[in-house]
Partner chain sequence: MSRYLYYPGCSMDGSGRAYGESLIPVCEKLGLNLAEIDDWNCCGATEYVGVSLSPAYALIARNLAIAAKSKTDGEPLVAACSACYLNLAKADNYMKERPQLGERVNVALDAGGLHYDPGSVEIRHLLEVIMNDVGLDQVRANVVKPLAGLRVAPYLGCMLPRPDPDHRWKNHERPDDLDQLLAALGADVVDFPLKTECCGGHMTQIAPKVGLELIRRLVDEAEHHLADMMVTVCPMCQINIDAYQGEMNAEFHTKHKMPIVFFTQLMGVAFGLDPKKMGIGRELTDARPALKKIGKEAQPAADPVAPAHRPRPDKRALPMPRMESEATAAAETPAEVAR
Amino acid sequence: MVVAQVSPPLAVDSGVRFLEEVSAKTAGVSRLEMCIQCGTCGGSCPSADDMDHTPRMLFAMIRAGMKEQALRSNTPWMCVSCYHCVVRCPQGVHIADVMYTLKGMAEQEKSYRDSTPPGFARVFVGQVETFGRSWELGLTARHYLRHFILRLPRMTPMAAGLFFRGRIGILPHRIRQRKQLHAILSRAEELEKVS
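Can I see the structure of just this one chain, in the form predicted alone?
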């Protein structure tokens, strides 16, 4: 009896490639291939209700080679980097780091559905690069002026309350030794280009 050799479907091959691409772009060792689809990550996530896919589903999409759908998902943008999922993952998958990778890939390919989260991330990173830390009033004002201008008047009483209680400042606080921070960021950018 002759048994015909059947080649694996294209999705498997592209899934392996996409999985390898995400793993390679993730800082350190992602351990993404170790995911056993247990769902602990989604059950641990405080933002899971706002995600269109749980992290488990997103990882299954990566394995299936569903690159476009994975990069268009809002899941990485909803991740608040609390690391609950990482701490509780029985396989030690670095879930939050994978989410950062997916955000970067979506930014690079401009494949996100909604420009609001990437816009917020750009403002936040710009402030950290400029001041060495986040400036809440400037971050909120700039974000709401760009994306939610009609909601801004409703935010004013809360902002005033925070200001009068000393919780936010009018002016940004800059860290000392910003030159050292800029040197670190420049070096990180160089290393990113190499890999």
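Positions refer to the first chain, counted from 1. Between two forms, the rigid core is the largest collection of C-alphas that superpose within 1.5 Å. Here the structure is a predicted model, which means the values were calculated and not measured. Compared with the form predicted in complex with its partner chain:
- Rigid-part membership between the two forms: residue 126 and residue 154 are grouped together, as judged by which of the two superpositions better fits each C-alpha.
- After fitting the larger rigid piece on its C-alpha atoms, the remaining smaller piece is found rotated by 16 degrees between the two forms.
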Given for the second form:
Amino acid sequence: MVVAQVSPPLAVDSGVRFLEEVSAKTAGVSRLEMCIQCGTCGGSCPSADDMDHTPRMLFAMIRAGMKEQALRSNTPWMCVSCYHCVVRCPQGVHIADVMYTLKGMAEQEKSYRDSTPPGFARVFVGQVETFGRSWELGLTARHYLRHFILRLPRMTPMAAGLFFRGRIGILPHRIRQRKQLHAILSRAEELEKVS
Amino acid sequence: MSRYLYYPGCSMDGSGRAYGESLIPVCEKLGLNLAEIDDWNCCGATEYVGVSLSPAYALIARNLAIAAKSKTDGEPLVAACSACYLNLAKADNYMKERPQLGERVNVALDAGGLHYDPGSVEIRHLLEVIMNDVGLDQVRANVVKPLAGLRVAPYLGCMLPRPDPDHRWKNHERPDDLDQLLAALGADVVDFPLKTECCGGHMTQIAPKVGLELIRRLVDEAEHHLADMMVTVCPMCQINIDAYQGEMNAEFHTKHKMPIVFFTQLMGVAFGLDPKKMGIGRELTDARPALKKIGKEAQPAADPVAPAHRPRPDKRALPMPRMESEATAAAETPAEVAR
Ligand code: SF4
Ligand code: SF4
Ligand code: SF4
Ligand code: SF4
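The structure above corresponds to the form predicted alone; please give the structure of the form predicted in complex with its partner chain next.
Once more the chain from above appears, this time first in line as the rest of the complex follows.
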């Protein structure tokens, strides 16, 4: 897929269209269009200091149709899913779920600046698809070798500690009905593509 | 014995082994019969939903479909990992809330010969089952070795009390359920202000600076409240605070040694079960020295010293007059002087 280099001139309804796109890809009913820009979310957020945009700003950008900027923001990646904002939002916006949606869209369009978070998610998902279970040792090893080579010396005592306390599985667990799981996941992936 | 279906989740026989080992015998004592559902798969943690929606929910729903099939008589499905619990509960709710998602998930499940009607399985977290179905009286009746003298900081983390799709919690920000349970075991319970703050979850993996800072806040605060240990309900919180404490100490040049154990481990100890069998000793920051305090003359509960908050560089704040002590503290951080 070719990603447009310049954003198209702001059509009147491009904001609505992007907002609808985000809502359509969110698990529950996002209620994103109900946001009243009160800022409660940003004020409740433990990660706000590390975010390019507070959740409130991000939602304003979505409404303005600033797709490219919204998908390049590090905000969704800094969201730790603590749900503080979600229980406080006066409008019941599914903020954390919208963050997941934006991560997925940024992944699709390869529009993220730091490849560490999507890289981690990819390896994780790959394992689950293969084994039906996550496998901490394989996950951590692959992820650290690719993204955090320099952290390895610090990690070694921890890994050894976990190992000697019987907390690391040397081999992945595999579920029995992996074929069935693959069938389910590939059908779901096809459905996701047609939307 | 009341029967419950049980979804262990991947960490239960890996990094969260102490949780898995301790909760089974503790539940037996409490008359809860946990039947593990057959051939369950990983729930996708917080990773899968950030990649692709329908597969992420189909993955969770496979477990729900298996649970629905294994029900003999309306038993709830119990998870002990907060992230697993929330994933299961969210899938169940969102399949209802967005029928389109529900349909899609079922078309996908059909490829594997499965089906799930949202709402057909009741999803619960172990702590909530113990509080509401078993009750504190029953818990107290099982205590043979009260945890007197042990000062504990109850740490719930975020995903159990929030967003609470099934409305099971009276208070989402400062619930005291875990406090009550630990008090029923005879422990000296700290009123821990950060009890539902996030430990950062996967941040230690993807943005270590952010993750380690969140862990630092929690451990620091527990220490200021003179807690002997923190107590958790989630394997991910446990591994973050336990296993990454070393890296956190290296990052911030601190020397924290704050053990963190699962609430079921302490229940087991209080019920007179062998601590080793309860997985005590599997934690990287050893909890055993603190456990030796049990039954010893409790020190007069010293009130916590006022936490020494680090001066926070805030680029956006207006310049304000400062107290002298603040000014000296700030002068030590070059970032503050520069602003
Ligand atoms: S708290 Fe809710 S309504 Fe307020 S800005 Fe955030 S999303 Fe919008
Ligand atoms: S859920 Fe995400 S956006 Fe909301 S407060 Fe927590 S970290 Fe911030
Ligand atoms: S949340 Fe963690 S432990 Fe629970 S099933 Fe998912 S990956 Fe496994
Ligand atoms: S506190 Fe951390 S590990 Fe625990 S539920 Fe929240 S994000 Fe997950």
